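One chain comes next, on its own, written as structure tokens: the form predicted on its own.
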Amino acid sequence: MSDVLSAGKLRGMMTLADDDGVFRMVAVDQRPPLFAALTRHDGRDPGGLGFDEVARAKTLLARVLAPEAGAILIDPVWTHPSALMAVPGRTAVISTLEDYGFDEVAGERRSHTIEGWSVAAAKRAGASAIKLLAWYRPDASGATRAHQEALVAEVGEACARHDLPFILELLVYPLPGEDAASAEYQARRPERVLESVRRFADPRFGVDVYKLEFPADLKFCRGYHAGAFDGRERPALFALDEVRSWLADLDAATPAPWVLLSAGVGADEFEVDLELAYRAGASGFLAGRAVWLEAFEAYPDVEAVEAHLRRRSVPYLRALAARAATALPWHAHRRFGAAPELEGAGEGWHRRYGA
């Protein structure tokens, strides 16, 4: 990786971050979690949801939360065409590229992009950056790993060609017969998370920001395992010092700035995750369900959902933004040395740019 950035990527990174260089971003691109929230009250099949119902819910989220964020992550199917005018001009737009569905081969997940959507289309539509989620298991078959890596490399190349920052989200997942909530699975999770990040540290993937999950579930950490977050006691699999060590390893493995995703954990747990991540070198957050999912417990009473968002979600997002003051500014990441520089700056730049 280099300490220079192209003009488009440099401005994109600056636009995503606040003036202090920290990423305070909210995600409303989630699809299956929102589908489930919209149908939980009446037991409907989430697959039967109509466009308008999903679009209204996502527009509500964008209208209430986007003014509180430096950037908002949206999908192009429901949110972009319905809620773009709800996003203030000062809030950057990140476009998600992956379909929420994936091909499953022997239980292994192979991602693909949304049909009809591309990096080029997102740029024309006003996106300041691209996000791709890649499910990844270091112990998956060679064919599945090759598929995921080829997709990431393809998107990274397209982002370089169209001069947009590339945000890569990595998530590990359970294979058939594994229970993600079990102690056995959680004991292996740190190793899998770290190995995934190390794999995609290769410069050929062209990643500008890593969107990462916390490497361990604190509900299994000594001191929190007795039910600190949800009242349920679990085995104490590791100590807090081990978590700090994994976070240090995570930071060391990332050749570019990284932010933490909420991954569906509760609000209290996410705040602790963030505090530890910032001490390790994270440059902010890109949070979704921890901010807004609880509000949909009031659905289909849309007014009650909005009231909850304004009463609980907005203050929580503001609290996350305040806590991010201790995060590492993206331009202070070791990749950039003292500060990032504009690629090819100097006389004749206008001739060289884009050539």
The other form holds:
Protein chains: 2
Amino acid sequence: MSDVLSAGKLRGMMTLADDDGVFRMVAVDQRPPLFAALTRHDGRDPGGLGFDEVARAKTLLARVLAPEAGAILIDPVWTHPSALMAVPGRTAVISTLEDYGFDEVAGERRSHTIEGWSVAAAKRAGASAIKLLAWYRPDASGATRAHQEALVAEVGEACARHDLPFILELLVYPLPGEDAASAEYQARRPERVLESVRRFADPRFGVDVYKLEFPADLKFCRGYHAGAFDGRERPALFALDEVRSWLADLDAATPAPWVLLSAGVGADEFEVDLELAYRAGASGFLAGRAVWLEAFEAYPDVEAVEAHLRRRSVPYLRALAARAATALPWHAHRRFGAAPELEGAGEGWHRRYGA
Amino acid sequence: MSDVLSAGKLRGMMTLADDDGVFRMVAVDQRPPLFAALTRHDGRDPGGLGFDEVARAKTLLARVLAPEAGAILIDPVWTHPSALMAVPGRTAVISTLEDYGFDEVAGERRSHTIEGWSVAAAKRAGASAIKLLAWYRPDASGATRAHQEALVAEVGEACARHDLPFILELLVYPLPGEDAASAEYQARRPERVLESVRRFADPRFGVDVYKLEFPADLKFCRGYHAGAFDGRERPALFALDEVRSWLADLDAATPAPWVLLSAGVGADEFEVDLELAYRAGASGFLAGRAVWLEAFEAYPDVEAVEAHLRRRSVPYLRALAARAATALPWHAHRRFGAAPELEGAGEGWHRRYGA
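Could the form predicted in complex with a further copy of the same chain be shown next, to go alongside the form predicted on its own?
Shown next: the complete complex, the earlier chain at its head.
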């Protein structure tokens, strides 16, 4: 990859990161996990949730958490139209592009974008970056892989055209007959995560920031397997040195800055994940449920949810932010050599860029 | 005007303002005044200045001042391609659209935009807003007024199309035979400033923020006329109560939030101007030369310029920022009624906006 960035991408990266070049970002774009949290108390069908109830929950999250983050990831359906005034100007807005629904073909996931939303619309609305989640299994059928790769390439091209940073989120998932909580699945996960990243390392995808899952479940790691995080004992499938080595491979496979997602792991586990990721070269976090999910145990008591967010989630986010000081500043990524440069800088730039 | 704002304009306004809704903005887009400052020491032709020398001076200004401001106004020719990495992500970027050259027809000024630059390019590059300076004399010929009004309307439409806040700067200027420093000129100035604002109050111009000059020169105001700001005595043309009344008229004439520009007045005078403007309903400042011009008296000793910027300009800017706490938050402007609302908010917004 080149060490230059176009003006919109360069500016976008600056707005996503804090002054020290580290990404401290929070995600409130979750849909099924939030729908589940809002309906658990009364067993309603999550599909029957009204717009207002979801929008109110997301606005509450944005109002409490956005002031604490360098950027906030929002969906365009509920959060963008409801919570825009709750996001301080200094907190960048990242817009989610993928629909939470996906087509399943023999259990393989084929993603599509939210109907009616686009990179062009997000840019026009003032987003600082686009995020696309691509479910991926390197061992899926050729047709499914081709579908996912074509979608990512298409979004990468649209981001280039509108000059907006592209954050690609990759998640592996269980195929029919697999149990994500099983030792067998977890034993295979590191290679699948790594291989997914390698597939999307090609410059043709135009990715500016990779949003990655921790490649292993520490609850199966020797030293943590005896219930360190959730009190449940599991088989020790690997040692911490192996985790470090997978992270080193992950960093080596990533041709641009990367951040860690929390993917539903608990708050304590996420802190350990992050520390290991920073040592391997991660540039920060884009955290969602690890920060705020617990607060919804009090739902539908909205005041209690807000109290929990303020008493627990905000201090937790601040602790994550403080520890991120050891992350690699995005502009120090090897992609940029000594420092990122503006594409075509110098006399006449405005004419070349404006053409 | 409507009390709703489209998503890009709403987000843009949020990024320009600080958390309290006040605009604390600095301008480094000046061209002739900076060219003059760079050549005064050796009498060179300002037109002969090379790209690099101007770019270096502007980058120095951006590097020292941008971290202290909520937004920075930059030109696309020298500053944008040189200083982008010097502007923190939390400081919004405003892009200048007008060329510093203008066509003169019988001494009347007809503006045009920078060749090769556009609202579309600025938006793509990540600007949070567009600023256009329109020289204006309500008593100019119909052809000149029509030219200026057509330009402003055209830029307003482009800003609407790209969903970017439009900051309109209005400046009156002396026609042939007039001396801007004369008592006669200054006696007529308030009515000309006011009438200019009234002409551009029409919603068809699509202005989101007015960048206005103080309608009177306080050096001609009773109480200040005896040399309070520069040691020179002048005739007392008006009283402070008249100034307050002009400011009230200015605020009443302005259908959107407005900020004060410094237009080359000295630092002390600007502070008094601002205090009076805030009492009349101004929402902050967009200050240039009052903040940084003095530093260039040390030019070409760049280290001394930087030292002056750090020792004098930064504390001055911080003092301005602190005093701006009494300004009217932009979202409290009567334009918005109780509070600004997102245009078309509610279920299905993303489809309507994305269409």
